[in-house]
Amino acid sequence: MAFVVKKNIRGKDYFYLNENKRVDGKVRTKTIAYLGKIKKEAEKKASEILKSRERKIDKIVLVKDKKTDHKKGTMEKKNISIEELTTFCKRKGFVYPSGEIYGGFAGFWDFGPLGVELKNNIKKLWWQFHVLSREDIVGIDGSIITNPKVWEASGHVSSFVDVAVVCKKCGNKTKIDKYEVGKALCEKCNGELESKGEFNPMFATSVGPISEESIKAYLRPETAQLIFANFKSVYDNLRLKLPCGIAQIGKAFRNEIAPRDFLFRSREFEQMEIEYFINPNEEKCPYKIPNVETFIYSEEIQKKNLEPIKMRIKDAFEKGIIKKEWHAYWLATELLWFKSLGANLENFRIRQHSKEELSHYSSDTWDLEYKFPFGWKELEGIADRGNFDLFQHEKASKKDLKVFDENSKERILPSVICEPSLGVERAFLVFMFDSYFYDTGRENIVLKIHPKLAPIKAAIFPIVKINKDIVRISHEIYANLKKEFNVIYDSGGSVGRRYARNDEIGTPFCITIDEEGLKKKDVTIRDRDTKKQIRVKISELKNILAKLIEKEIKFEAAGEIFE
């Protein structure tokens, strides 16, 4: 049976010649030809096609494509568990268990085609914000394996120790800090924890092919120490002036006793870190504290068992809750970075470490925490390390690591007033959780991730793949945009299905080429978050897309609104 189908797509009618055939006992529908947008011409064209086949049109039917109705439904924030996110990331090509065909390997993850793009965008935007846009910070890329004396001098070999524990009630295995022994309870069932002894989570390895001559070394458990070891060379080579910082993005490894919660606690991870150096006698911060508000959870508030209080970080410093101006500055700056990329600051708080939990090198530490589905957890640590590290390396290496400070006109051993240290994978989780929405109209997930973070910036759709001119122009647009942006060409299925596919992976803009566009040399751009559409000239498309991604222009102002 042959019949003409009318599809209403974005308020316009399109006619197709379809045919039903019975194959293996089942009725299959196949599109024979695209007939255009005018009913009479479509019927005439269909008759000509069928006449050549000595057949007649059975009927004209209207097929409603509900998926293309962009006016129905609402966008609802959807809270999901870490297990649901793990499943979603695997299903959509963001993250896979490493070596999954062999059963996986606990604590190790592989980033798929979409995941690697998102992860690279996070690192690129962090570097742009913290290094390239500032005059006082430069970067390095240290080795993963270095001289083991570095880790001896830093105290990691002797002091980097956790305590392995097992819950007496449910058998859950985990680790705790030494100060928590006898105090902490099982995070799963509140049962009593039994200590199984201390362990050093550094991965040990050997360097050298001959076992008798090999040297015991370690995979680095953090990215900070190579910054300290290279500090004086970097300071002198770049002619830096205090205050200044050195940044690094790179892999770190910890032999966790119980990796868990997807990417949150793994054995291989990446850090984005800054060591910020000042003259210890000049602690005044010359920069304005960004105007950011968050929940404050100081040591005093914790001891009194009170709820965190919401206030501007600047006010928390002025009231003496945050003792050092530099600490307030970096806490606010890090929150500002997350906010600039669309993170919901209602899910953040800053928590001060108690004296018992401070690291051996820190005099004061504040954690930037995020409300994950499994509770408030550390996202980024910001520690005042003083001159502990440079002093230790100067002492162990017998090398003078002092530098000349132009402001005080003296040689000094700088202090690290703040060490913003952020896990890439934990930032990855924040952006995924915050952007996970559900469209009740289309009944599908919408990943409302910031366009600058989105793995794919735009998808190019030919309205139909039968029209050779539409397909040709679509490919030309795709090839041109691909030179500057990560875009995809998608011609499979209805336009509605293509929208849904791209919404689910966070593609912010869908570009459609239709017959009207062939005449006017323009295209429609559809916004993921509002479902609104505009028409723009093909000649202006690349420039407009760049501005939309950077949010330099509002969507409605970027072109002619198209209903």
The other form holds:
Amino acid sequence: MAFVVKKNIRGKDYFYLNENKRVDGKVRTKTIAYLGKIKKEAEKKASEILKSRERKIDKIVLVKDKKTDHKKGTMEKKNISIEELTTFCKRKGFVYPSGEIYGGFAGFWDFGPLGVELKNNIKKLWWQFHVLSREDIVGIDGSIITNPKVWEASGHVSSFVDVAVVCKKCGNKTKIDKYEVGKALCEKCNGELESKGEFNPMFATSVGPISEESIKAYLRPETAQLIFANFKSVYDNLRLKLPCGIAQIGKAFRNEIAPRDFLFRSREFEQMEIEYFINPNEEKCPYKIPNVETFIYSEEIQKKNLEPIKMRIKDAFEKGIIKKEWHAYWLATELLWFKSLGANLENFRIRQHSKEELSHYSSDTWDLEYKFPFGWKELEGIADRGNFDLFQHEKASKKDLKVFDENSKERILPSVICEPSLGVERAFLVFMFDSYFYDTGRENIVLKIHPKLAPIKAAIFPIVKINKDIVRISHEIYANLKKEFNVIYDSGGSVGRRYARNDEIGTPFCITIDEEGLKKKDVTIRDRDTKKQIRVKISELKNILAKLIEKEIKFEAAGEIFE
Ligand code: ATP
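For the form predicted together with adenosine-5'-triphosphate (ATP) instead of the form predicted on its own, what are the coordinates?
The next block holds the full complex; its first chain is the one shown before.
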């Protein structure tokens, strides 16, 4: 059956000649030709086409609003469980269980095409914010396996231990810190825990092909030690001046007793760390504490069993809750980074470690915590490490690791006033949870992720596949944008379905090329979060898209609003 279809696309009528055919027992609709915008001409054109095929028009059907994006509804925040996020990530190509065709492997995950883009964006934006945009921080990339003496000197071989425990009531297996033995109860049922002994989570390996001559080494359990081991070379080569930092992003491995909660606790993960060095006799922070507010959960508040207090980090420092200005500076800076990428700070708090909880090397540690669906958990540790590590490496290597401080004109062993240490995967989870919304109109998920983080920056749609000029221009636009941004070409299904598909994976902008645009040499851009559309000239598209991704211009101001 052949019929003419009138489609209303963003308020305008377009006519098409369609045909229904039965294929394998199913009725399939195929568009035979585009007939223009005027009904009479469309009917005439359709008759001519069908005449040449010796067919008649069967009927004219109005297909209601199918390609418009005016579906009423609201965008609602959806709180999902970690299991739901795991399923979503797998279904959409973000993250897969590693070696899944063999049943997976506990604690190991593979990042799919969208996941790798998001993860790379997180790392790139972290590096830009913490290293490239600052004068006082440089970066390194240390090796995963290094001389095992590094781990002996740092104390990891002898005292990096977790205690394996099993709940006597529900059988839940987990790990606790040494200081929690005899105090902690089962996190699932509050049952009593039975200790199964201490366990060093470092993965050991042997280096060298002949077993008798091989050396026992370790996959690094943290990136920090490679910074300490290289500290003096980096400081001297780059002619650094205190205060200054060395940053690193890289893989770390821990043979976790109970890997769980998707990416939250895995056995292979990545860390983004900074060791920030100062002269221990000069603790003044020359930078302003960024103006951010969060929930403060100091040791005192915890001891008194009170609720965390919301206040500016700057005020917490001035009130003496956060003891050191540098610590306040780094806590606020880290929160600012999350905020700048769209994370919701209402889901964050900073929690101070109690005296018993503090690591042997730290005099004060605050964790940036996030309200995960499975409770408040550590996202990033920010420790005052003092000069413990450089001191240990100086002693063990017998190398002088002191450096010259320009300001005090003396040779000193610097102190690490702060060590912000953030897991890439935990940041990944935060951005996924905070951007997970539901569109009640379209009835589909919308990942409202910051455009800078979005795996795909824009999807390019030819409005119809049958118009050769539209397809050609769409391909040209796609090829041109692809040189600079990760964009996709999407011509499958109705425009509505294409919007929904892209909303779900967080594509912030959909660019449509239509009949009108062919004449005017322009396109429409549709904003994921507001569904508003603007028309912009093709010649300005690249420039405008770059500004929209960076949020340098408001969407409505970037082009002519199109209803
Ligand atoms: P936790 O108490 O959760 O085991 P930790 O205090 O041992 O963490 P750190 O040694 O301070 O963690 O590591 C710094 C950061 O590295 C953590 O804040 C976290 O973001 C990340 N991280 C640590 N262990 C893991 C893991 N097993 N899986 C994913 N990320 C991790």
